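So this first bit is one chain, no partners, the form predicted on its own, shown in structure tokens.
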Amino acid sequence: MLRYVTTNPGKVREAERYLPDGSVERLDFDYTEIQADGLGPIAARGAREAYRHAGEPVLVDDAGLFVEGLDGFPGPYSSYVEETLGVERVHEIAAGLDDRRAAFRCTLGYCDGEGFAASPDPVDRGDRDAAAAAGPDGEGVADDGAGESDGDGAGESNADGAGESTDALPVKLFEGYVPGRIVAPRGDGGFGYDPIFEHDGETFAEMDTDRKNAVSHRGRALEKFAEWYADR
């Protein structure tokens, strides 16, 4: 059974539209969120935690709304921006902007205890002392420091993961990307950044859940990881 870690339901319901029947459940718990300049190693971080809580296969995301001209904030720090300064105060700082260009981008980041197979298969860096400790037998992590992109935003993708121990538990990560524009509120639905963040003429906030989850960024990472998990 593969354990999505969120306090969201939402979320298990939208990995369900990749995944097969029954396959994965939802994961109360509360990992240490590390504070990073990327979202890598955060869902990394995470995933590794959340194992060793668990003791079986873990998915774990971590998501942000990234605009161009305030070079990427607020990024990793997204959670944290909206239940300080707002929606609606990004939107104002975002207003004066020539380039108001953004994206969401989602992590994810799964750990089954596992090593994974060396390169195109690219893993989380932290792991690179693991996997040469584990010898020349292929068992373990190995990397090739590129990340992979099937060129519609989604791809897998390597965390910096510095500050990782030796025997880091290997973590496979996916990403998902999708671009738009930061506009003034509109739209009733969604959550956080969804009313100022406009993708194809329409807010997340003016999208039905339908519409929604087939463009974003998390059903971009969680169509990637369902690919390859069905491998696994």
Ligand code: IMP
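Could you switch over to the form predicted together with inosinic acid (IMP), since the one displayed so far is the form predicted on its own?
If you are looking for partners or other molecules, they are not here, because only the chain is given.
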């Protein structure tokens, strides 16, 4: 059984559409969200912590809203900003900007205690170099570029303990990205920043789960993960 690690049932509803019936269950575990300027290190660290806690295969989902006119803020701090300022205030701040373009990014971190075969994908090789350069835990993997460099808005990379640390559990990362813009809140569905994020004329809160999955950052990352996991 795969455990989808999140305190947010909305994320699991989206994930269930990509995985065989009954193969995934939510693990309501609040892993430590380290401070980092990208989602990859947060997901990698969270996946290791969740695996140590659960003792079975885990998938951690770390996501964020990156507003262009705010240099990517709130990004990895999205949940803190949602809790403190709230979604409406983020819209108000963005309303004063010339550039209201934004993107959602999602990084999934998978850990089952086993290692991964190297992938021939050049995106992976680049990320391995970045991970090696970042230090022994392999957590400095460059997640952001990988999400875009293969052109489909969904990257895949290894953060598999590139260094020597003996207790560094291998983690595999899958990334997804969706462009949009910040608008006044519309729609009743979804969660989090969905009402203020518009893609293709609709906010995510105006879309049903299937429609959101078809275009979303999480959908892109889950698609990659589901394809890889089917062979695992």
